[in-house]
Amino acid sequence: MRYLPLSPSDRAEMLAKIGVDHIDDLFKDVPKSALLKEPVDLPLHMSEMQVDRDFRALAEKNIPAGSHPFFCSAGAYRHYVPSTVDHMIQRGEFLTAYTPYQPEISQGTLQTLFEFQTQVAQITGMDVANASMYDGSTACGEAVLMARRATRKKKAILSGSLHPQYIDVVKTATKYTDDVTVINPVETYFVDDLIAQIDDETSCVVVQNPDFFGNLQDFTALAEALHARKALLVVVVTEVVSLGAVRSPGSMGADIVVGEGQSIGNGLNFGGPYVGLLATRQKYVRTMPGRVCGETVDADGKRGYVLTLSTREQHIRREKATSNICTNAGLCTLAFTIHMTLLGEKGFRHLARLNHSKAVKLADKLSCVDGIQVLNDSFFNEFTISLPLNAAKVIESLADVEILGGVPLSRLYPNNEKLSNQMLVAVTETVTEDDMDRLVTELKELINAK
Amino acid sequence: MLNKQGRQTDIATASRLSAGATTTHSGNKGLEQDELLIYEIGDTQRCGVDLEEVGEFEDRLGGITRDNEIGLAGLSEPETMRHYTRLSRKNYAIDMGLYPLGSCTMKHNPRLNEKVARLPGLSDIHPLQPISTVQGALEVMDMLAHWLKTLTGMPAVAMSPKAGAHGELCGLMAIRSALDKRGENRSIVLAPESAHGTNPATATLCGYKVKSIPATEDGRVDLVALKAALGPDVAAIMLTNPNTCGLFERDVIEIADAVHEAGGYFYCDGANFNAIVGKVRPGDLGVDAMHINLHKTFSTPHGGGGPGAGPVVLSEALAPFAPVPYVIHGEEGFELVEHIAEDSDSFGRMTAFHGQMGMNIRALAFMMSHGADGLARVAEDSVLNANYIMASLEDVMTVSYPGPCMHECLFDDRFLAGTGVATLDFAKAMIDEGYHPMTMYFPLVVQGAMLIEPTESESKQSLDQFIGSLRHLVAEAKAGNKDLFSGAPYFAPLRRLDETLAARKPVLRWRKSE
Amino acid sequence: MTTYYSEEHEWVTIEGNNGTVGITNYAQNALGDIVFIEVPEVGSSHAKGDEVAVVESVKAASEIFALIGGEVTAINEALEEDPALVNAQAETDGWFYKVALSNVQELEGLMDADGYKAFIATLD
């Protein structure tokens, strides 16, 4: 097995050290009946050309984004990942490190770490942020269970235009210890029915922008009423991309700021791994979850950095602690850094205005096909249209032709006759004008044969 | 002094001093270099991609345009490079050497698995892609969890917790659903003493109150205090088997059946399960709900602290209050339930789309590389190398509990008694000798713990090295030599650091000085 | 002006019916380096026994259990700024909040400066 350094003659030369006849000696505090005889029904051991092979024919059965034009979205976006990020984050050093509980010899990854949390510090306008969640939707958990902790009220009112998984997390991570209630669902929010439900017992409210339809909105007149009744604002971005574009959550007055991370540095990989944000005010730092790096000096006055504000953890404040969170999203977290340092400023608003141009072209594109309708009168790379047919149809009869069309609304609202003949379509900077034009053609071709 | 080879080392440092320069004019030192923040190197108009012009067009944003500066540096490719590689060389690693820590199962990654899971077929697939265009993803998850029910010997594995503790939140959460179904009003969770901290911050988000068991004095779950400890009120007990002093408990089926017959749950704690895998099944244990830390015991990489996986195992009690989603083999191939039907005992959802599919692929290629012999193997070697290391020090430095232990072995600082070398400094001190500590002050039931967990991926030349330099410490401290211990490490990129004053006054990010 | 002092090291300075609270030198000293201390909310009001703040070394969190009931009339707003205050001056300037009591029988069963001497004396 080449995975197993010990020989056989290593095997018995250190059993007869510990002064043991048999490897099963050692395993003497098991239960006899429990430890197997022999080995469980799985096959046995293969070469890494067979494992490579078995990959291969599992990877053929799926239709890669890569190869065909490609549209999907609803919180998970395709973007191009320069091939430096990929080199750095195999390195070993970065690849196979622990947690940096020993910061002498983890300053790599603990720089990182604190370049991470001021990048998304800055692109959300935000005083700090944390070392980063698994992901998106867990952070936004996280938020509402922080945002109760900071006001010590338990009431927290959720968007319906909120990613409607994001919603379900949420409710299920507060199931036991907060009040959720979700204000018009698969509706595009109106801030003043949101303002509408806001009492002294409201703990936060959590919006999504662009939200789940794809629509921007300014919360500053909500942040407002929410601080007037000592409440959180909560602003979710699920494409990151966007915040090169539009005015940052706390710009208008958010107060916890969770992301997705994925759309910078990394790949789509079926839904994870990917990289939870989350950013706050400095009011807040001792509230807030997950692992945080701290700026400090050596015994030599060397400036250095190291984990810090730990007593909020789990392994020291146990059942107090700010949340059960143990690790984070490490290797995404340097991905999304490497990415974002390449980019910097003026490549992260180029980025940004170039979703935004390409969705704005396939949006007139699309507006032109008699039957389809674009429902946005705002958005950023991402946008729902109706159409004449099922969705969820067309969406099948486009990957028979090879194109992955976007998300029908039916995916993620099953039961809702209304959206079932709606989708959502994204454009990134990797969908080219040959890729729209033959999603255009085929819709065209799909709506007039039926 | 002379090195290994018989060869003079601190000829070329005497000639550095004796021409009286200590310090090198750029603060590098050979291979080891000084790196700023990208905030002090590049700038806001510094860019290391190419990306296509934009022409002119009228955006649809709604009014709500970015007009200011958010203040990001870049750099070129080059430098980026550069600033990353240089910082890549401050980390220890496994790649590097012996990771002894303790609890975490730092063994090698196989770059055949970051291979294949870079196969664009399984990376550049979109969560919600048509079903039809992802029959292999779907294919990897369905067999990913028969591996993991065969080798658990559980009917049922929820597959998308994103993390150990994840998955502990999805066990208690399917636990008491399905006490709530019963129509039960439990309020307690049993944890041991040892518990990992997850364990207790977990039970707490399910609305549970932790009472905590003591131990016996050998290490071990004192089943007298655990069966008075049950009743009515007892949701669950968590109990991490090998446990967290690295002991398998002995009472284990005797601790499940009390519990059970109190009308509660047993959750395990899976974190050392790596010791066990394909020689036990915790199934046989009378395990109901078991989270597996797909990056200790199978291997994908911990990557500076995460992305981890945390699928858990179920029992047919509990199985019916798993997550969506899931995988189902439907008459078109498999299908993926993605949302809670009317009669479903789901308890809900725990992440958006379905988990950790990235990891999922490295486990499954580590799973099948080894196969079920290869995995019993991984259990045989990983324990021997620990009760060898064991075996090795025992006259030297204090075990806390009679062997053999599992996969990782327990020391306590008794040994430092009078030496003056204060446990932490004991640990510096291996940093200087090339090692990363092992577990230091967990599990909290022993006296300054040192908790060893070498792995399978030691050669016995490794563990000599490695014995041979603990013991030299020991040596060291034994003879008084406090310095080489109170001032490390004195060979790192950095010198011991401040953590009271990143405490103070946590300075958490980089900010343009006035 | 008495001060009281408790076995939790707490200790409580009395002028009529309102008192200072701090933690003893004794007890900065077991818990090390502190970096943070959460104080109770002006306003609030607690029960004896009741947790009313929290200190935090770079490793540790100690609850800290209030030796008197009351209303929380001022807190010591230096702390924020300067934990360090109560390693250097725990029982003068390092105190952390001052409470109207709500009965000052329960000072009864506390120690005096004599008192909490001999009790420390046995520790260790």
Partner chain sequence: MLNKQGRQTDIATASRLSAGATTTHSGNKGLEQDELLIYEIGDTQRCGVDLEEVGEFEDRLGGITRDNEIGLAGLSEPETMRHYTRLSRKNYAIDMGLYPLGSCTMKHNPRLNEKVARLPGLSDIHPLQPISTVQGALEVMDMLAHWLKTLTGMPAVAMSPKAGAHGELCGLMAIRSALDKRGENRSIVLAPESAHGTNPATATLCGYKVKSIPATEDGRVDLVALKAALGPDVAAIMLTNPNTCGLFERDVIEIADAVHEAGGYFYCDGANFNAIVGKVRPGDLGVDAMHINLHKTFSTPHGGGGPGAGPVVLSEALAPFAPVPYVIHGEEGFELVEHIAEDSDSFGRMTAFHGQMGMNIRALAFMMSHGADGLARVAEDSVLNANYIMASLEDVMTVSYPGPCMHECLFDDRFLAGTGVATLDFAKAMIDEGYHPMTMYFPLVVQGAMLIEPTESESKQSLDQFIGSLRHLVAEAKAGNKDLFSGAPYFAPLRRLDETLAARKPVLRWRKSE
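Residue numbers count along the first chain shown, from 1. We call the rigid core whatever largest set of C-alpha positions still superposes within 1.5 Å between the two forms. If you're wondering where the values come from, they're calculated on a predicted model, not measured in any experiment. What changes on going to the form predicted on its own:
- Fitting the two forms on the rigid core leaves the C-alpha of D434 displaced by under 2 angstroms between the two forms.
- A displacement of less than 2 angstroms separates the C-alpha positions of P64 between the two forms, with the rigid core held in common.
- Core-superposed comparison between the two forms: CA of D52 displaced by 2 Å or more.
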Second form
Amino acid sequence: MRYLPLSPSDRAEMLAKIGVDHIDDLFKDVPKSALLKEPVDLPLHMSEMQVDRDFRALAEKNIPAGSHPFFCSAGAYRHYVPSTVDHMIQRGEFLTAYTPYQPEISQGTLQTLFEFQTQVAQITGMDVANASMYDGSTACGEAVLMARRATRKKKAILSGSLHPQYIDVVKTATKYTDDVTVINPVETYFVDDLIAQIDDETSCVVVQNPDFFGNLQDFTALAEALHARKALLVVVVTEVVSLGAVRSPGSMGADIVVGEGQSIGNGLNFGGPYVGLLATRQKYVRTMPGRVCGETVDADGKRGYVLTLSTREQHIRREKATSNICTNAGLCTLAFTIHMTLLGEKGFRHLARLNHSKAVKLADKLSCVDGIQVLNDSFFNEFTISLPLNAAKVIESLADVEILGGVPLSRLYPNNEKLSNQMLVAVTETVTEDDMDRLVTELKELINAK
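Given the form predicted in complex with its partner chain, state the structure of the form predicted on its own.
FYI, this one's just the chain on its own, none of its partners or other molecules.
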């Protein structure tokens, strides 16, 4: 605390004012298992130049995603982002803009958010989208809470093939409420299995398409079964590029669509910041978290943009706010909007077809390798393969020869032995034929050497 100009007596007075004896009391809700038992093993004093030198040395141990064949995925995807996107978002009026509370001086920001909403609504097949969430996982948690508000029911059923980290966020979002969260095992994700669990207490069923393992499904029948019980269908999309080729959630009857928009305009960025998507039917717009930008005309009849709905604003009605989200990922949404605008509908669909065709090509190549089995009947640009070896060790061996070969399922399902030999593989437009051949060759050698 040496950078805060507070004396010990100042701190004691502040602690007494809020009714605690020690600063550690402010962190009592943090599990003891998450607390460090001793200081971090770092030097206490170093010059700025030495710190810079040491961190550069640490960074050089990484394998940058763009420097070697890259097949990783599981909710974060490497796509090519045109240089125009980076150039545009670094303009001062965009880079320094903040929450557009005053529309008369925020027309540019409001218009870009309006365009973003329009694009999200169009690709998801929904009526209205909000001006973004933090990321896909927290948007998923918000969708479950939104379904409760809309239906006045408390039971959410989560598909077994929903991204496990999204499941964790839903569990966190509902931890201190009286919601009932039904988490299915990984094997339970087919439509009929989910329909059988719906009852009169169900607020929603949450599914993913393509799901965590890359599978595609049609959820029309599930939506009909839910609507018959006055419940909602929530569809999660972690790979937004898939919406350029796959049937939209809205056309299947989805009531809420949430997703991760990182694939458009945003790099991997070590896991963030990303851009959460949330779209819904018009009739549920007032239960939706976040804000909505609208288009109108001013007193002179000129087109203008305003915050039509700001239902989350704590400063307006804190106890009745639909969410405690405090801001939106404005610069990330702008990057999304610029990239999507550059693509247009034709380019977006072409990008999706390119991803799918390349993924099919790699799947065919891998299927010809003895010992490797592609487990998907259908997929977009991501699929699961089974190996005759431990997948985590295979990934490590591939990294040793500078190939980032995918994601072992054991990383996200550490207690599921059945998945220890399986791994997710993704192919985007950035993968070349040579990249594919290198992966196939190295896998052959690893299998033959076992």
